[in-house]
Amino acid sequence: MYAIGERINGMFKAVREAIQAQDPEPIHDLAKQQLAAGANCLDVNVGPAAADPLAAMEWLVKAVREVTDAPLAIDTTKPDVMSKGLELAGPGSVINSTKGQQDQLDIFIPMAVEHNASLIALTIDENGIPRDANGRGEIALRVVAAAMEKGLDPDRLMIDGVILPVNVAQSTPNHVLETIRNIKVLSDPPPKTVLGLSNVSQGTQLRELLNRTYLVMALAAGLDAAILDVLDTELMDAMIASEVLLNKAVYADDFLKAYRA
């Protein structure tokens, strides 16, 4: 799976602190923990840290960029910030995110295609969010056919079913896993599949345990990538060792450590 570490987010109080007082080692610090511990791209997003977002992400994107060249996904909903995160982060990188909605995907398909970089749409449209998982897949196919028309690559394409919080919509759940399964044949290639899992277990009591369950569960319905909490281990050991047995990693003794190696 793709793990795209999460921490590095204005919503965060030392992240917004760095961003307010322009202080990068906590930036670096983050940057290099989430890598360690098994990160393959870092979520970028300045949240509510500054008046000026556009320079934020501008001093944000250099200050990861002084540790690692690791990729990044570019977390805002400005055109022109995204613009200015992707063109600072280069090549490989991921638009976070799109709606499936026309006047949006008319804007940051073609920048991925200008960028060389991944996106990640969301199943909302000008309806908002749908009920059910044939609601997601009507927009999921929307998106998929504009992505062929703008020529963005099916491989550079990923689809969030767009998960709730289980406290206040118990069903979604279930939904957004019948969404990853059918996502699948909607293309040949079909487009990658997403969540930003923390969102299921937002406001609950038992939060790591509900993020790692339905890790796993998603894995088992074909989830490809998900933007997450690398620094909670469980939530890591859990992912590699869905990975072993759904047969997408090989076994060994020590697979947990060499998933980190």
Ligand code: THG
Given for the second form:
Amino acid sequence: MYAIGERINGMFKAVREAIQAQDPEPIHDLAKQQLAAGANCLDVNVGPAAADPLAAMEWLVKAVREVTDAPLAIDTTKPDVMSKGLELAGPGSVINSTKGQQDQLDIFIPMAVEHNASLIALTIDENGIPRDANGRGEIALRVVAAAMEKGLDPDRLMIDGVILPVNVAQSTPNHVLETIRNIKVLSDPPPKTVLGLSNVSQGTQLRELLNRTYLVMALAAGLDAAILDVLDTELMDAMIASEVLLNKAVYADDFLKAYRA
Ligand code: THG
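Rather than the form predicted alone that you just supplied, could I have the structure of the form predicted together with (6S)-5,6,7,8-tetrahydrofolate?
Zooming out: every chain and molecule, the one shown earlier first.
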């Protein structure tokens, strides 16, 4: 599974304060810790409270780049902020994210091609989040067609079925699992699938238990990537055990250690 570390996000107080104070130390630490914990890529989000999101993204990406060349997922809805983030992060980055309506695809698909980036597309459009897996699949199909038309490889496209907190929308986890399974047969080769895992447990009790249980279920449904808390050791252990049980990593008696190495 492609692990995208979620922790460099202005939603977290420590990150928000580091951005405000222009103190790169906490950002350096979060980048290094997440990579050491197994992140393949780092999500970079200035948070909803940033006064000047463009300047904040510029500072944040530069701060991360002071300690690592790892791929970054630039997490913003704003095209100008995305463009600046991609430029500073360099090729091999991830656009996180576009919605599925045509006007958004017309902006973000060419941006992905131009910057040699991957693209996360949410199964949301001008009508909001679909009620079920069929609605999500329809948007995904539209995105796949638009990507083909504009020359973005399906393996550089990641479809996000949009998970919601289980305490608010209890049927959503099932709809998203069904969406992941359906996307595998959308095209040949199919696009990748991704989730913002922690969304499933926002505002609930026993968050870690819900997160790791849902990750295992989503991996069994064929999930390729997740934005998740890689610093949660039990979560990463469950991910590794799933890879072994799904025959995607070789079993060895010390499989946790072997995978981490
Ligand atoms: N899909 C895509 N990108 C995403 C999401 C998604 N990016 C943002 C988000 N969702 C994934 N990242 C997070 C990061 C943190 C939390 C949830 C998802 C989180 N934060 C604590 C909370 O809200 O309770 C903050 C607690 C604190 O303040 O310390 O849970 O779905 N493509």
